[in-house]
There are 2 protein chains.
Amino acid sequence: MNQYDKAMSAAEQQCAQSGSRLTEKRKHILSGLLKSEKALSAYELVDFCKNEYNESIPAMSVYRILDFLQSERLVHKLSTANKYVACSHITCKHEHEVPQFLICSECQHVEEIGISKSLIETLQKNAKKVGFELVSPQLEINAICHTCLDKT
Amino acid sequence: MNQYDKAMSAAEQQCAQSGSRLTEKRKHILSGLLKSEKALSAYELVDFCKNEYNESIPAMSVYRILDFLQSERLVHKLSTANKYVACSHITCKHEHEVPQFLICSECQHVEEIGISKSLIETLQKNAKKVGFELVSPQLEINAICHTCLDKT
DNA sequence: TATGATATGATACAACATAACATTTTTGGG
DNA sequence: CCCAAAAATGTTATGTTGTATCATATCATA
């Protein structure tokens, strides 16, 4: 079974477990994110569904579906880009770590990595110094991927 | 001289040094950010100029002025919030560090702190592992400030 | 099959942002 | 001092992201 199918079936499982439904439309949106190299905007997902499935989903519904997928921890929102990505760890069993996203400023390619406990502790300590408590931090860092670096 | 005046005069100096002009309108926008507890959107700055100076600046101009102020390193954009803040270190002489912003999810209060060399190195190393080079990273972390924590 | 809960549709609009072109203001050389 | 070039700002239109509200459809089950 390839990565895409694995992710889809893991998503099914996740929803079954939480007693929610992974409907056709929700699957289509998730599939768009899984198949894409880049993070996609809600409106790009509207286009994807039109092109791939000849299905017209209103933007409103896409936003709702994205909210649902985020609540199931299947999708992340990149707030710096106003775009969405499938969680890279859908197929993992272990608890999700605090996610960190590296976003290529050139090609928009995104890598999701975990943050080590010690790094989080450092961030927490620094935050505390100025009177803040981290809640559910998520790091988004703009960088350049090696593919794009090599091109220049 | 109070903090506000210090910041303004440091901004003047900075612009003089780089051979650019800190016009009235640019000063007004910067003053809005300096006086505000929170990060402000471009449109909130339009309102500020109307209220404070009875001056109607089109949104377009505010965006241009914000671009200018950012290029002079007097202002930062918080991409997660689509809002803008005055740099906390306008009055410092030393080189600007990579900035990190703690943003209160409740009251929108923002604290800017520097990131230690060692923390940056760690981030850099982690990025490299997945094929990315940091360029000019900026961390934005959503958290809760103690004032808001105490309220609940 | 009726009922309530969940999911989706339709319409309108708010908030953030930029493109393209026009006008005004500033500045420095003749 | 005046003119030309450069810089700053104005005007208008439009693009992009996101939400509010109310209507309708679909599903799960008693």
Given for the second form:
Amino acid sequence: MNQYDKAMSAAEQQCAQSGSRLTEKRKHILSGLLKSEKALSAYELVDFCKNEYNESIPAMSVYRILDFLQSERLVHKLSTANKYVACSHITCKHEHEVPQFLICSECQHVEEIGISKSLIETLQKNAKKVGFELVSPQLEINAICHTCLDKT
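Now that we've seen the form predicted together with a further copy of the same chain, could you pull up the form predicted on its own?
Just the single chain follows, nothing else.
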């Protein structure tokens, strides 16, 4: 079984365990994110479904599906770009660190990395000291991937 099939199977199991269903349309949206090398917008996922499955899914439905997939911890929203990526830990069964995202400013490739909870707690304490509360511990860091760096 390849990595894509493992991720889809794990996603179905995860939804079943939480008492929900990974419907065909939800599978199509998740499939687009799993197959993509970069983050995708809802409208890019509409195009993906049309091209890949010959299915027209309205953008509002895609947003609802993405909300569902987020609630199941299968996808992450990149707030700065208003785009989505599949969680790189769908097939893992262990506790994860806080997800952070490196986004290539050249090709838009995204990699999910983990940062220890203690580092996030330090960030929260430092923010509190200057009168701020972190709304989300998720960091989105602009970077350049090695592939793009090697091209320059």
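In this text, rigid core is short for the largest set of C-alphas that superpose within 1.5 Å between two forms. These numbers were taken from a predicted model, which means no experiment stands behind them. Residue numbers count along the first chain shown, from 1.
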| query | finding |
| --- | --- |
| Rigid core superposition, Gly19 Cα moves 2 angstroms or more between the two forms | no |
| Core-superposed C-alpha of Ile141 shifting 2 Å or more between the two forms | no |
